[in-house]
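As a starting point, one isolated chain is supplied in structure tokens, in the form predicted alone.
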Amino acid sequence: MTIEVVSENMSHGGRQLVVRHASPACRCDMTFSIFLPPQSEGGNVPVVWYLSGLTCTHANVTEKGEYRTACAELGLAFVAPDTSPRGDDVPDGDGYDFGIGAGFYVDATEEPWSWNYRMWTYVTDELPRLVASEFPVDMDRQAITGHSMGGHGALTVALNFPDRFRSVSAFAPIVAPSQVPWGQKALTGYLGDDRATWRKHDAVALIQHGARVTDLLVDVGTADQFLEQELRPELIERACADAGVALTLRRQQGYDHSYYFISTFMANHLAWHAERLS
């Protein structure tokens, strides 16, 4: 695949970088940030993959996240994709919560959402492919994250493909989509009625069926407007306590939903997924 930069900034004796291609999966043009810290220049360096949530593109986190003064001292790409396909032949949906920037990282099966919304072969196949073929980074050495439909998506990719990941973690996750209103709603639209088919994007229904990771890092702002209704992290609380996984969850006192809380606990999350990359 052929790669435009778009943009490149030096920041804090590395590179970042806005990429755009052509995406056979999506079938549209993708855009995505890199961030190349200064070790790379040397070699390969491990990754961190960041989901974003709704509403969003690679530049929230890209503008807002204040994750490079840590991964150039800690020697971590940062990779931000997109959370959907966009253009102007690309359906969109009713509401900020489905259809474009509402992705949900899946694979859509109904129509017309199957033509563009394959963000699951997007995020886990091709971009994985693209990254590694025309940046210095170590796949060996992968590491995931995201916040709220992103955390969604994180831990159901890392949960998917454990051997892959030596980390995962989130902020402020809908950890079981199954359960609640954006999660129902997606579903439903992108996938049909048939909830065996939800089952491999629901964080707290893989984890009951067997799927397992090492150990998860969560934080959740106990003042965020979602925390009751769409992301009840007491319900991926249970599931851990139950099934043997080292869960750590925070409720971070006062925090709400905003990149204010992200920006807060980016150096705490890329620090735990360093010690485990290293």
Given for the second form:
2 protein chains.
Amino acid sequence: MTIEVVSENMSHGGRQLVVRHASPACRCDMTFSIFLPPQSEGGNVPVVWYLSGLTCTHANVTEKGEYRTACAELGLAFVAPDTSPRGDDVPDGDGYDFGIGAGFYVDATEEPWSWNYRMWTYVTDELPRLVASEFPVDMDRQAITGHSMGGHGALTVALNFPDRFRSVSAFAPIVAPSQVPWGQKALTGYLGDDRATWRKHDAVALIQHGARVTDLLVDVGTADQFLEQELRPELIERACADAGVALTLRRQQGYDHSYYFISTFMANHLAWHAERLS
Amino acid sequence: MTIEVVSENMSHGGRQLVVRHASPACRCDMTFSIFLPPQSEGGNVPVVWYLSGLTCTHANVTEKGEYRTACAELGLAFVAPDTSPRGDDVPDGDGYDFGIGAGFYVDATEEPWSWNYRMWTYVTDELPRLVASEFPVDMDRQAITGHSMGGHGALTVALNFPDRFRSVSAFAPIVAPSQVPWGQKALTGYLGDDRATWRKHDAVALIQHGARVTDLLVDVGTADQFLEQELRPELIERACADAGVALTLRRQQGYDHSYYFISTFMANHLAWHAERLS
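Given the form predicted alone above, what does the protein look like in the form predicted in complex with another copy of the chain?
Entire complex below, previous chain first.
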């Protein structure tokens, strides 16, 4: 695979890159961002994967996430993929919550989505191999996090690959897509009506069926407009309690669903990951 | 004057607001952002004014400036105005460097600009009075900074009102608009050909003619694409040396003109201001 560096800017002593590449998984060009901290000049550094939420591209967290200060201090690379395939040939759904900008980190089996909408393969296989081959990252020290739909992505990827990640956290994640409107729409649309195929993509269901991570950090704002209908953190709280998974769930007073919330707690999440990556 | 709160988000323990109001100075609606740190719950806090560069609105620094962590820690309010009048009735110039998004912090005397383009009065009079009347800021503890055209604004406002500001800094400022293409185009367009009227809006000329600030912090990137033609930091370096003004000019290796540069040094500038505001 070849990559095209769309932009490169020095920032916080490191390098912030935006990269485009032809994606065999998604059958279109895909764009992601990667921050390389100053420590990467001296060798491979641990890498944090950040999966974004509905409507986002790599750009939202890259511009608003405020992760570079902590990544430069802690010596972490930070990779932010897109949230879906994109392009004139990529079919789109109806609404902001299905189709372009809303890939939900699954490999679609339903038509017309199955040709391009293969974000599971993209974020779990293609992109890690590409990043490992092109950049100074230590694939034995990986962490994963994400926001909202991307929090769902981070949790389900970590629960499916427990040996790959040393740590996992999430900001305002969808924890039980099978039980909430956003998730039911997306999983029905991409995977069809057979709920057995949904389980691999439902963090609460995965934990209930034996999937495990060592520990888990989740922040959610009490003023999040999606808290009660879409996020329902009490479901993962109960599942982790029943399963004996060490969950740190923090209900942050007064915070909403925006990047103003994410950026507030980003440095704290990165420090939590760095502890487990060192 | 009445204000409309367009948005309010909790962030870093404080409140990030975007505010719209009818502006008598600019004869249109104007929008600015203000961050109120948690310390403002207990009384008036010092205020940092941030003037933005060409093409920007309040939103650029609000989203990409990464000032909230330091402002929350140091107890600073942070106000970011727009860079020009805006609206269907506001005349626009040709190019990104004149007209809307490029008010240059002057009161235009030339037509058709003089009706709306009154950014000098807006940032030195109308907005400070509005902010002081509506928000818990201590107008005896003010600092000012800005980027590029806004660095020019910060320097010239501080040099014209030396008793108002306890500190002034700038990121990649235009220091001598009378001597560079951006400045010559703007000052000719807004103020006409009589260069005597330009002096008040040229930091280097002001210093050469006796205007003073106690000290001054300026960062500029060595990879800034506008360094040699538009910014020319050597001109203020020489003027400050000749005048005995304590200038800290840092040429930051490898940094460009973008918010990746600004956000890297924002916390350092805010700490520098906080020392002088306490």
